[in-house]
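Form predicted on its own, single chain, as structure tokens, below.
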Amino acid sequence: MENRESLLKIENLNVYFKTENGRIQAVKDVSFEIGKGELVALVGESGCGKSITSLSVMGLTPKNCQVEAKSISLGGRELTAMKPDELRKLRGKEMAMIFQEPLTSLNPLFTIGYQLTETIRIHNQISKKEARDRAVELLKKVEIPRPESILKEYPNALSGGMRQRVMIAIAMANNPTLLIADEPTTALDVTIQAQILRLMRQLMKEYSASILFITHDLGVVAEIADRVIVMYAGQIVEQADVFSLFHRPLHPYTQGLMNSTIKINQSDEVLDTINGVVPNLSSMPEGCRFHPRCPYAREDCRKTMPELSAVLGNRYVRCLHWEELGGDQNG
């Protein structure tokens, strides 16, 4: 991390899920940090670990779900020995969080100026007049067009760009130093994606936010992140900054996302792929989790544990032969 005041620090997070066969493993041995004005990117296919992490973090994991950690602190706040009620009243103010999808997050019986002046007021001591005035101007700052209008409206009357904008104003109401977004421009058209990518951008330069941006689209990170995590079966294999990434991705299974993404140059081109699947939280294989799908794949890579090791300077990388592989050279 480049020389920034830590803001989120997690280390050693374990998460795990109580099910009918037994305790399973969802994220092992997660530690990384989030410096002060930074946009931190997540990346990894679906069932690596990424939303669990995140909502860990929040602490808003499942009730079957049990987590450990050495620490997580925010702003230098010990959030795992914060008790409930410390943690909810943190929710929303210090930290927040937006969703995949908004409609499922946004409650279809209210309003949508109840529920941003209700987050409001929540946090403040303000009047329901205050609270309104300042609804309005968070769905300015947004972007969206007739704002009074709008905060007598039904979620179910929006579209999905504008219940996003409508998330990112709730989740921003209080001038939050963490916001985590997991996954929020899935569901959007690439017009939408590219405003809404953009608006984050902007707020959380105007509100010295930090950012977690959760996602699987590479293409989203090279256009918003300072530095990226890669994920890999609930472990960090890999961790630069972000044109570091691009330029050499060290891990065979970084090598492969890349490779595995539309490149404007190579339109006319069959993607390659990623043979196999995520392995099961229940049935991990022995050595480098990742070896079963690995082209590069040794003896010892199905024996052997790689650790996460500093190289190449603030580099990070989980893999036995790293060097040997040495890269591909991605502009």
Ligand SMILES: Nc1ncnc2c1ncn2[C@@H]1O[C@H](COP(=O)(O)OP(=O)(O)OP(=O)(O)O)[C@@H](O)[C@H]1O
Given for the second form:
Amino acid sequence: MENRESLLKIENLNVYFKTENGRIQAVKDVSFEIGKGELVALVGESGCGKSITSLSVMGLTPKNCQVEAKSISLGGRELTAMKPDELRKLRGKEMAMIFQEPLTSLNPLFTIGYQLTETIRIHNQISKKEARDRAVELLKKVEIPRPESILKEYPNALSGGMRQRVMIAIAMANNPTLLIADEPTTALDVTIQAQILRLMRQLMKEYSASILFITHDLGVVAEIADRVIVMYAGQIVEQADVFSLFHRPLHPYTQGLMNSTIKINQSDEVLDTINGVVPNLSSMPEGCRFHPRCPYAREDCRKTMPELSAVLGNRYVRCLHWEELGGDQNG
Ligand SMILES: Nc1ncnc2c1ncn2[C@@H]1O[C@H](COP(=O)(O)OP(=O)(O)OP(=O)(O)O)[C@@H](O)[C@H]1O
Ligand SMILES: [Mg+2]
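May I ask for the structure of the form predicted together with this ligand now, the form predicted on its own having been displayed?
Starting with the chain above, the whole complex follows.
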């Protein structure tokens, strides 16, 4: 983030759910920034709060959800103070989101052309013809062959990769400054994944957009991100630029994630997963939330919740003993 002007700034985000078993907290005191033109990856195992963090920014949280934040600002504008109507105007224009399964966000009853031109026309006072030309242009940008005929197709007629390209086209339709991509390539096969990632990088440069990229795949992170935020059990546990993180992961959780990724990619060796499971939201362990699974946990880790501390210049880690752990992948 250093040297970059900030685009998105989240301060002290807390997210709660009302459930049958009472109120549970899914996100605890999350703060981070995304710079202009920066690609930040948000990583962590299933259930750690990645999606709900990004949905809180978009103002798209489910009904039983309660979002509290000191501030969420986009380009200097305070989102927490906005009325639902204002926020709706911002979505699809200033900020857009792509989901893992495009079929859930594309309407199966309408053609690709209709959905794309409607998105353009909601935010721009232009004729149908102009919107259609712009739609063709956008489909070309996302490298869809025969864009004119694809406009007449329904979502179900397209492959998963093509649908995801259409979703990207819709998301980029109004030149958003912030694009949030929630596991956009997870459902696709590896070759298509690589193409989509390359495409997103390219579009991001061309449109000078910032991206928050959510994934549990560290391989993808290494390929695409400028900076990485690691979440565990609703909290940020580590934050660093991508090079520093891979060179020397500081948090035992990040180290665990990294070991499993490297082993899968390099050999048929048995996957070295992190022992245990993510704790239940209604019964978080005392002290460090990772301590029950941490191979280095000591007495104080069971009692004291570590702060997210600024370390080594421009990094953050939430661990009482990070300095003693080495954090060297090879050592
Ligand atoms: N509508 C809901 N009601 C109650 N709890 C919820 C609801 N939606 C999400 N949660 C809980 O909030 C936590 C965070 O969920 P979230 O979807 O943000 O996780 P995630 O990191 O995106 O996981 P994944 O990698 O599986 O997508 C989880 O423990 C989840 O069970
Ligand atoms: Mg999710």
